[in-house]
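There is one chain below, alone, in structure tokens, taken in the form predicted on its own.
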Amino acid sequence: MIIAIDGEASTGKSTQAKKIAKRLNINYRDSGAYYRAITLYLKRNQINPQETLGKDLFSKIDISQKFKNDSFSIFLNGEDVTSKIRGHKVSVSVSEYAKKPEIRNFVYNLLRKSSKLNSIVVDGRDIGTVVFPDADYKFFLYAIPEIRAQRRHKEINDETVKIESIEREIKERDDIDSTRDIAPLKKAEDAYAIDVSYLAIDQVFEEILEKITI
């Protein structure tokens, strides 16, 4: 069984799949997650977004994720970096880097190859659309900005960034997400909308669990 988790940046689409993987007792792919490894390596790297990446570079990032006892861990080349993708200066590149096809295709074949064997739930922007256009569940989460930019503040827990600045990067990466040429950002036919504004976690997650058969 394959559910995918789409939605706008900061609806919730982890914590919900998370929590689904959870009750479900299946395994669980962050593919943002993916993407934010990815561009925190190429920026220790100083490698820009408008630079060509060739295969012998991608040889070099070993990405795996764990969820385990209801926690979420992310490792680069062996690194914890779990809270280091979380970061702003990440947060802001990582639509730039995300759109490029070379790193897409590369978060694909990892997504794909962790559904051969077990049921899975994912999230992300592209999941029902292009990574698993035939999954058994398909959801999109969208929310007003000011909304989403409350809560990417909370998890930012950083004072010194504003929350004005936060709508306005939100703003930003929704626009590139849905216009960029490869894979935009977009609510698959099949797939269950659900505005999350103004629900709290536990109601998206009934919401979303009673579309689920088992």
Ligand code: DC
Given for the second form:
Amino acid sequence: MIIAIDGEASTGKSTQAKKIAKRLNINYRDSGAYYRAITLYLKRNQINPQETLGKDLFSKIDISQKFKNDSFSIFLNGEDVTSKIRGHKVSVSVSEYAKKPEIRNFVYNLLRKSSKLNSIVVDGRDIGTVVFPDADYKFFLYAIPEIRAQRRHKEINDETVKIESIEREIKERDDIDSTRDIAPLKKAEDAYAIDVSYLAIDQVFEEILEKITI
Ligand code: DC
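Any chance you could show the form predicted together with 2'-deoxycytidine-5'-monophosphate after that form predicted on its own?
Once more the chain from above appears, this time first in line as the rest of the complex follows.
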């Protein structure tokens, strides 16, 4: 079984995907975390988004994800980069790197490989449209930007970071993600859309569970 959770930035996709993985006892993959880890690797190696990336480069990048006891971790060449990939530097550049077809193909292969042996829930932007167009269940989460920024601000829990700058970053990222030529952020025709603006986490979860019949 494959479950795709797509949607706009900061709509709680990964929170929902993790809850589903736990409830149904299936695997979880965070596709955005792959793009973030690759961005971290490329930035560390001073490779900018305009450069063409050769095949040999990807053979140097080993990324694995683990979801156990409610806790998600991602490793880049053996280093735990779970917190590092959430930093500001990665967040502001990830969308530029995620436009690149070489990077997208690399991530698609990782995700499709993960789905071969086990049931899986994956969150991202193009999971139901491009990566797994035949997914058994597809969801699309969206919300008004102000509310997404407020939630993200609470989560960051740092008063020196202004809500306005978070809102700007979220909007910029959505704009780049939804207007790119390859695999843009958009709802799959057969996805079930949920406006999460005024719903609590558990309300969204119940709505998703209702649709999934095993
Ligand atoms: O889900 P996230 O915010 O961690 O994702 C970070 C970025 O990665 C997002 O702004 C665009 C890119 N991304 C993508 O292009 N396709 C996906 N399926 C998931 C993420």
